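Shown next as structure tokens: one chain only, the form predicted on its own.
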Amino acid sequence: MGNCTSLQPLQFRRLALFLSLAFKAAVLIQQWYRRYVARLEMRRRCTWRIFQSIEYACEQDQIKLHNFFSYLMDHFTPSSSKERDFISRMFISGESFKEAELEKYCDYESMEVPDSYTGPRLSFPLLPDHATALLEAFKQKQQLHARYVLNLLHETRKHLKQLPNISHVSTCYSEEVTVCGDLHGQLDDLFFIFYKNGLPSPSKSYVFNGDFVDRGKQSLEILIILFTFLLIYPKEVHLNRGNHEDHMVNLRYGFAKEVMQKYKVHGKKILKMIQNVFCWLPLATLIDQKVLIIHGGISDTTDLDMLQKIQRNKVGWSFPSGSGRRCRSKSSGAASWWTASRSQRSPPIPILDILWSDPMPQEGCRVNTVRGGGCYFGPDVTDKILEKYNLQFLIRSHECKHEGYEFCHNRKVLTIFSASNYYEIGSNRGAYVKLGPDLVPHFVQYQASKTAHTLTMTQRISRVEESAFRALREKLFAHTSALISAFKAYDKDNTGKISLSSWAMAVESVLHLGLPWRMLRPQLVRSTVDGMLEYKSWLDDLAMEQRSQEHIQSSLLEVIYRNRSNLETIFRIIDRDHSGLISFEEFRQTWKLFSTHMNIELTDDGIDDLVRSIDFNKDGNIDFNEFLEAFRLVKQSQVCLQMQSREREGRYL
């Protein structure tokens, strides 16, 4: 009895020891999760910046092409009726072509569908067993024929017609209405959204904000798929234009590519078709008269009225001119842009503010100078736009977001972004979202790819992380030359080596891409002595990665590095059958067109030696890579002149 007694208080003791060596590890090990989870967050946000960083980086550098095309209009006479036709050639736009041409484009009649076709067969009008019928082909990776897609085409052109520029819609005729934005080519993002949510009916309208094509592998298949139940249903789909619904951004992110090798017969025709059905789609969808949706965002002088009066098919590039806030209509070709005064030019439009722009949450209203085109426009703008329609909020894409989507301005303006794993499996989650007669917005988040769900959090952001930082390297090596001039600023007493701050403040003079280099420094500078850092071995050991991958002097494979995209976009713009090739006199034209403005200097005679010696199949024809070559020649040819000048110089010294 008195045992018993006694061992009481110690087993209290003990139990009450227990307990707080417990409680004091469950408060260390939840202190190290929550750092854990901060510094992957860090990383995580840190990546997210590289990679919207450079994306805008590639917008300014497409939005530069066309002040360069734009430059050449005004700069650039022709001497000959030959010169004359050949830029009209290239700079002619889809909403230029008139209706007998594209009926010749589009006459699917004549093409005949072989017995031996196993693919899905459409009859005008269309059912909804069609849709199915689709959905159900593409699963299986097969293609729709050539015949099929133009008929699709020309019909979808023909109702795009007949709609206003401000798409209106009602949620009294159905249950609810789901938004959905950007696909950017990603189909298993349209699956997992119609397996979700259901397929179009009269019961469940759908409005796509844009932005359907480019940069994923399957645009023509969204866009197949989305234009089938636009003809079924055309009360209950409605399709907005984003800023890659645009022949000349289809040329560099990849749709206008992806049609051509699908479609390497008729490619070409269903381009020219697809590029006019484009100029057609409406630009915004108003539910219920208080819920706005666009693809960009709005300006301090958005207006509806004049957005609605707007002949949507004559505006050309949909991108900027010089301030971020012109468009200027090619209706009547380019031939006659020669002999137009600057003011004869079509006035800044609001096109472009709504397909390009984004919010920001200090107030007002700026050019927006990270994409390049489009503006900022803070809450104060929002709430004068809301107030001026009697509207509710904004519902816009346009911006990749973590979560699918985010809410700013007060939760006035809504961004929904429909494609998952956008820049790499595990970055990010697509969503949509579906409103009600209340107008409430409910979400509706997932990851359509299969891997990104067996990754854990970690292994998610360390993949993501890699890819970031191996574009931002590529960035990097593409800018040696200037990161040299730069670094060789702050080293004023040439040792070779300078601060890491000094580093970081170089970088971003060249690159301005915006981002934390100090934070990002330990992943791209891995030695440093005594917290300097060698910069030429730095730049040789970024080389040497980029060498390891093709085979092309160091100085020469920086400068394609840095303008391939531009490169490659300006020959599709010369390669007007897309057939990858392009013929001589085509490439003397553009080499004529382009010396003075690049500083090239080539006679008519070099230009043909030059014609000859990149024709390494002697087929008479350029393609791209042969193209890359000349470009690689005269920088070469320009490079050994330099080096000569500098060695006549050193010797009158």
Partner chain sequence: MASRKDGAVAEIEKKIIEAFEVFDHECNKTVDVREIGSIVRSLGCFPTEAELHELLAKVEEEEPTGYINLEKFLPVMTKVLLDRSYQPIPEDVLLHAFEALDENKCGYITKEELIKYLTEEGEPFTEEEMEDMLSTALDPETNTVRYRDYISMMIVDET
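Can you return the structure of this protein in the form predicted together with the partner chain rather than the form predicted on its own?
Here we give the lone chain, stripped of any partners or molecules.
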């Protein structure tokens, strides 16, 4: 603006005025902008809370399902051999084959690979070239022939069998160990890790800390790659079992479905083998006797010596039963097949703790009611175990973290999570951690989606937020009847309106999600009259969003939505040959049993309506994938995943 000393007094005054105005203007803009950013931050945290609480609520569903089975076991006396067969199928699906039977059933040697097959061909013992061929093939979206998949699984099983429950890694051999957390079928993240950090090799050790499968769409590819590297570099590659390396969990969370879709003919064999291989996965890894790596966490009774001795392969069903830590089997004069099934009900508590526990800020150790298995362990428990075994710190996974990793308990517990964009594109980063001989952790964070980088912070947050609220509105719809009762309790004069304060309290009392409802209200309740909400029309609006089938009773639809996840799991259990079809009769029986247990009032007409809306020309069979999709019961997350995989064409940066 020129040299001040040469200014005329008038110009000087004008300059001073402008500068003071500029100052004030700047303050105003900064003030306004900082408020905008703070609101964004609040929205981001609320969105996170929504996803987490829904995710954990779903895990609770699994417990309800188990309670349903327990209820059946305890109260249901099959009145015909048909009914007995039907029930037994629900339980014996967890059985493990005897070794010889398994080999015979999952035989691959007689399988021929046609000349037209252009994918990788594996021969054993595997070599590094096979690994690179596989990586390249999967990048090109090719599929490995079933014969090689089964062969690989057989060899993997042979290898895992000779491993102890707790693997030992030393930083003497390879200077550096890289630890990765949950991958959940997100192959792009694994590609990124290998790209950034290098492939496993004699000078590059890796520990993969469980939850390789479920939710993401490329769980099988991840398993194939991990098992391949495991066999090529047995000294350098270590795998820990996670709570998702489990057949029942796989039925619910998508892995079983993925395998059956990709391998229509041999899928069942592949699943059976994988089920067995999962049982043989080690439970923990120790680095230099100083750092303990487990998937979930610990408890105040964790005993490494005992853990070392447990027969880990007997735990076919890693999933906890809902009836608490001490399972009492009630005898009801049942036949031997009842008691045989019962003994499979719950795995040993030490294993549950390792696979399912979560750290908490408060001291102590209490039952993990959210997950239904394992416990919440406090900093005092961590200290106790670290001291007992002369350890420096714990590494675990199991919980999604916004930055891909997080310390707690005074930096003595590290959570590492390697699936980026886990809830939605832009929701979180993934990370892996490297440890050298000094055992000082170095982190690398990433977000394996080109889209995430091109979005501004606002767009990223908005997008994740939209997704979270969609899921939340669906949950609200699924509890319509309970909500109406709760609202009416606040509307004694029957005006049809309640205050927003009452709304918040009512919603929490029904959903039990522990969410900050008053903060979320502007996104959920669009219109109010004098600060009061007309709740019936609000619920009607929610219903309109969800309704895809006009003629089905709204209450029935609500029931289906509320129990969607359980229904799907039950279908898959009944469908033993994984054909995707169950008979109409089976469907009716399932539905009847289920509704009796859940105290759902449903007329036979209601069921018939349901069935009539399904295309029924399959010899009295129901294709339940069609059923689920027809009612838009495909999880929103699956829709999002489809969007994600389309966007992942751009891969990583």
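Each form is matched to the other, and the largest set of C-alpha atoms that superpose within 1.5 Å is called the rigid core. Numbering follows the first chain given and starts at 1. Note that the coordinates shown come from a computational prediction; the quantities given were computed from them, not determined experimentally.
Remark: with the core as the superposition reference, the CA shift of Ile29 between the two forms reaches 2 Å or more.
After superposition on the rigid core, the Cα of Phe584 moves by 2 Å or more between the two forms.
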